[in-house]
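Only one chain is shown below, in structure tokens, and it's the form predicted alone.
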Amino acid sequence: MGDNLRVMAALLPQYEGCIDLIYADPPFFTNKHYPARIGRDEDSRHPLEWQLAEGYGDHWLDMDNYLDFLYPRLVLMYRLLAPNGTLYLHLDWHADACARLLLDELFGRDRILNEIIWTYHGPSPIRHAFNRKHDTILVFTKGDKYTFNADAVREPYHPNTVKTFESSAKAGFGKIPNLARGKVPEDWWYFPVVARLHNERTGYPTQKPESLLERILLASSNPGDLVADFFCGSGTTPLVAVRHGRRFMACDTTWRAVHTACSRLSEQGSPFNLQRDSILTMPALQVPIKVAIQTQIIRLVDPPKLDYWEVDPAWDGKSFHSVMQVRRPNRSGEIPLEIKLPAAPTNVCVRAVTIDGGLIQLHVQPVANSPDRL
């Protein structure tokens, strides 16, 4: 957790030239504020009724100010990329043309692999122009010997294409594709936005769909490769990386993003470390909370409305080792207030996050020879 400029600079001594794939989804220069949606089971058609909390801002004095922010971070990403590494830079019409010039300068104009268009549907308030319903993903490789797993991302041919080749021997001007194997996708991709994917929605603004990141990771990395996302937001990149056997690094500067990513990762059951830049402070809350301990059961008593909580049953007073976690359901339902540990705790520390993003940490020392404590 921290400013990715400082984080990437700190990684250089050990990881320069070592990261196989970097996906970057920075602010888009929209000059908007993006609140986080923290309500559950709300009517998507009535946004004025949504329960919201602080998300993040995308505000800049001008384009020069924005590029002054973006350029040094792209420089560090270039240095961290392995010789056969690939960078995917995800932007939209606000700044993609300017960013393309920066990448041409860093990588060389001949190193662009693709300009990918991610297209999607959705309502739009625009009435005096065509609806803006696509993002641009600029793909640059550091060298000639880059990873691209075509067979990992093949998709079925359209049924009309299959019918055409079945009905005419002259279809395709004599070139007959392997219809059973499928095709490599074009450089325009259709994936629904997360707003239409109820099982994925976390409420974090500008969250990207898992299918989008899955295609990127499968195409441009191999199992065991190191994947990085230094604008990780809701944590979709590390989540997909874990599912497909990739190692990952992820970073964001806001606590809500880090918390959202960690809560999603905890459900995968794979261990990970959370480190924080020493200059940042956590948004701790002094909220009274009661914890009941009964043998291996940890139970919260009348807590504030929570988004997530976790337990370290053998806290050393310094580093929090999360052994068990509970997360509020994405769509509806209440967060469970009880955790069963694999063994009796010795020195309990409970950490919880409220729906507003506040952090609560409480140390509870079990009483010797007593099964309960309130």
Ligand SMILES: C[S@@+](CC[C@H](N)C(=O)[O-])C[C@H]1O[C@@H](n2cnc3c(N)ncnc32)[C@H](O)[C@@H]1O
Given for the second form:
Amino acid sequence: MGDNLRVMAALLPQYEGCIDLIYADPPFFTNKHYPARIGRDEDSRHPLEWQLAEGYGDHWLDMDNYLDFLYPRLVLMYRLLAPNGTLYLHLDWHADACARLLLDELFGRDRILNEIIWTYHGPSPIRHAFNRKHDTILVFTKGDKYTFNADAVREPYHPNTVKTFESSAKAGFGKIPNLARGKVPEDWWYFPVVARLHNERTGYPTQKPESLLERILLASSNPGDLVADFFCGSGTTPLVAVRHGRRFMACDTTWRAVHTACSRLSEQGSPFNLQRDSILTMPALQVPIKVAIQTQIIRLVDPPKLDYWEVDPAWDGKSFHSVMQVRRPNRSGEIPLEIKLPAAPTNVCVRAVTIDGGLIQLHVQPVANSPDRL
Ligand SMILES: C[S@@+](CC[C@H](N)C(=O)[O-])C[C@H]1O[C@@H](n2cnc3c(N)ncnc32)[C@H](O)[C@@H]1O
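Same protein, different form: I have the form predicted alone, so give me the form predicted in complex with the named molecule.
Next comes the full complex, and the chain you just saw is listed first.
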């Protein structure tokens, strides 16, 4: 967690040339603020259940100021990419043309693999122009050898195409498609926006659909590959990466993004490391949480209402290794206050986020040999 410029610079000594796929979804140069929605069952149809909270800002003095932000980060991404790696840079009409020139300069003009158009529907107040309903994803490969798993992303042909070829083999001017195998998708994609996907919505602003990331990951990485997202927001990329057996690195500058990402990752039930940039200030918790430790059981005693909590049972004092996570059920029910660890802890650190979302705590509880302590 932290400013990705510092995070990526810190990764260079160990990871230069090591990341197989980077998906980057930075602020788009919209000069808007994007609040988050927090509360149970984040749903605009039940506004009493959620409230607005700080999300992230996308404010710039001018385009130069924005490109001064973007360029050094793209340079670091380029350096971190493996020789056969691929970068997907997700933007829209505000800055895609300028960013394309930066990527041309960095990667070389001939290294563009695709300019993907992601189209979607949604309400729009615009009356003076066509509704702006697409984003642009610029795809650049570092070298001419790169991963592209065409078979992993094939989709069925349109029923009309199937009908045409079934009725006449001559329809394709001699080329007969393999109808059963399906086709490699075009460079324009339709996926519904997350606002329409009730099961995916986290309330974090500008969250991208899992299906979009799934296509990117399946096409441009292999199981076991290292995938990174240094503007991870709600954590769509790490979530999809874990689901498909990829290793991941993810970073965001706001603690709400990181909390949302951790909370989503907890659904997958696999451990992950969380590292914080030491200069970041975290909201302070007013009510300290008491933690009871009984051999392998960690129990929170009378905590304030929590949204999420997690445990590192062998905390090294720096990197938080989230071994077990608990999250408040989305629709109803209370959050469990007890976690059973796979083994006895040595140095317990608990992170907890309250339901108003503004409070977070790092609580360290050294464990002696005593079986029970508060
Ligand atoms: C467009 S959103 C990403 C949304 C994400 N793809 C998702 O599916 O939820 C951009 C994110 O970049 C983060 N961000 C902005 N500046 C950053 C920086 N310097 N370092 C790390 N993250 C940053 C913002 O906090 C925000 O969460």
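Each form is matched to the other, and the largest set of C-alpha atoms that superpose within 1.5 Å is called the rigid core. Positions refer to the first chain, counted from 1. Note that this is a predicted model, so its numbers are computed, not measured.
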Item checked: Core-superposed comparison between these two forms, L70 Cα displacement 2 Å or beyond -> no
Next item on the list: For F320, state whether the C-alpha moves by 2 Å or more between these two forms after rigid core superposition.
Entry: yes
Item checked: Core fit, then N347 C-alpha moves 2 Å or more between these two forms -> yes
